[in-house]
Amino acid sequence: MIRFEHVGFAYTKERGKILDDLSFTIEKGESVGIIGPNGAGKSTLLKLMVGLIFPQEGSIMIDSESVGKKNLAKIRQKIGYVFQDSDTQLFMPTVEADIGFGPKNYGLSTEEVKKRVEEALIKTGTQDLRSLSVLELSGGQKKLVSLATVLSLEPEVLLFDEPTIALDPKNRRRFIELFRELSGTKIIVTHDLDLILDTCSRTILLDEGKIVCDDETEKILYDQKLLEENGLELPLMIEGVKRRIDYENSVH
């Protein structure tokens, strides 16, 4: 579904390469977590997938379509991107108008647009917000509405950049449940390693623009030495289990 071949990218020559000779493949239907310290190139990787920026070296293929200016319309019909900053994504007068904006501009019928808006509202539990202005929403509500605007497009690939930022525990659980229910290919970039553990069967660890490890999620997230060497810590859930085991061993 997604193929990176020797991809390199730099915002400026002075900063150097954000991504360097990056190659990997994500199969259709996979749920993949992208983790790494700040500055590893995680968000840049998502922007390249959706064509907000373009690789200066190598190539990116999305379902046999090369990511480039000529193919942007086709690429963006296949990919939905939930931004880290919800204010970047929401701009219409009401929540309902925001969710319907994409389907309407794809030329879908009025009835189909209404159907998709309703389904997206129900999936994200935001029905009560439909008539509100974005300015009236909390940070967590904005995050859920941003997700609804993407779900209404019914993309084959979903990209999430720090999706649980601003979500309270209840809505974080709602997001995890919804994520598990969604079909298609799903990719999460986040510092929330517990979220990756709950949602992704595969994880790619980036550092300094290169792939350090690409393996089953549990193999990476249970490896304390590997995580610490790359500026990360064990997920809280694993750390809690480890402490309990250490305590029980010390008692006995």
The other form holds:
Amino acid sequence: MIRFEHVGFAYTKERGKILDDLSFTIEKGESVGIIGPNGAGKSTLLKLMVGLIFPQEGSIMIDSESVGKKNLAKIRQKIGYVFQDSDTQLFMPTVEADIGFGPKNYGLSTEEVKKRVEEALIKTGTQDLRSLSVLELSGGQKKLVSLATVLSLEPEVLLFDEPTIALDPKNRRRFIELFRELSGTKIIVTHDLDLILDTCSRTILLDEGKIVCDDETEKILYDQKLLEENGLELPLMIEGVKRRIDYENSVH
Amino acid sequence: MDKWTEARRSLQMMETSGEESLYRKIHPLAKFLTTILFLVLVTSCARDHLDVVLAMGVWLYAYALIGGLSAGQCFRKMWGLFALLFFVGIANPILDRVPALTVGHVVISRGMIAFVSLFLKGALALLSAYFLAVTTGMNGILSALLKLKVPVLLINVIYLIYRYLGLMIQEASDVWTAYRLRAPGQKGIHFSVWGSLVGSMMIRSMDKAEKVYQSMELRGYKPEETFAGEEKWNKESTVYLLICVPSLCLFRFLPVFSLIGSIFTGR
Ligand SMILES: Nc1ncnc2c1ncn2[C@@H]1O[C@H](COP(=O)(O)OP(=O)(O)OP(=O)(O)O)[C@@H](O)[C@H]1O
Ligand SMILES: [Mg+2]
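Follow the form predicted alone with the form predicted together with its partner chain, if you could.
Shown next: the complete complex, the earlier chain at its head.
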């Protein structure tokens, strides 16, 4: 369970509050999409959950622990976070080493680490990349490998920041399938509204650091007016269906 | 392979410890201490005692030979450093021309001897560090440092720099490409933009370094655990120390060359 209670956050005093009085609860096992225009504070929200930054106001609870400097290790072991920018997520010399970095740190045996790496490679379809240098990968491949580095930790909660950016259609579909197979709590931040439609039952719409709407995905994503008021557009799929209907009406 | 890729590759050599060296099974701490001892003994040689420096060279040569290590690799990868050593020492024979000895008709100056011994000392130090790196790997070295109670903060810094160096090379390469694309037909980077280029690269690097560190932390990086080291102290390590330390001292403090010479000449 993840609970935000009246959370307020500012990077600097001059810039002012990036997030303001946020309250919501995400239950264990839920899949939640977080959407909103550029600069709405979505990535900031995720960083708060793993304790990379701390709120100036309010509190954040992960299960029964309040996120703070003291219990970071415990909280981070529970949560996997796939960065928006995969360039900085990867730092080991080879793909394999990078995927094994986390499990090794948590003191798993050599065989167990190997097993975890193998599974993560298979799940993300990156077996052929295993011995490549991270710097030899394409943008999409980096994204898949970042995903693998987090999957190998087998966390209870998974946070994805723009997981499908840079992925080709096939890999995007692979991600969706993978996402559905994963158990645990999952949160996706993305501009790919179709992805949310495909994977999340609940959506939180964020704008200028405030929750505009927190509801069933369909209710939000089918609401053209609501989306446009907040700098977003209908998912392409819906847009397509609408055009099709218009077309058929005009023909008949 | 372009120069950037090559630089990165060389960096990776420290990742996996020594290809097929006999010293692989030796505990990192034993190798680390031996290397430190070697460095201290070599750098403390007086500059006009070329024979002692040579004796240390013989020791290192034997060490490499027994362990199946190749010095050639090191020369190829770090020739720039060796060249630097050369230029640092070259002033000696120019400035100090007092004759020291004559071999046949050739007069050898004190400066010449100082130059050769300085160069050798530097080269030996580089080589021994290189051997430590390839037989132990970065993780091993850091675990040795941790056992020696080096502050965790320092270990963090070393590890982050090491981890980050590869990305920094990439960054430099990207900046270089971006520059070239917008300044076609120029050779090198024009001096007027050096400042801003380097500046922007530094800022980008700092920002990235912070994120890389976050990524490490999020995946459970904790020096005390990451470098806890699976290696246990074994018999081989004791034997290794028992051979290396006394033989090193022997080569350093006994006039090995004169002794060998006297055996042959019987004097
Ligand atoms: N490290 C930082 N220091 C200062 N301000 C920051 C920092 N990171 C982000 N911001 C500011 O905080 C605001 C929210 O940023 P955030 O990255 O959370 O947006 P986002 O919703 O993820 O946007 P996007 O969709 O573009 O990824 C932005 O106005 C940004 O300028
Ligand atoms: Mg973002």
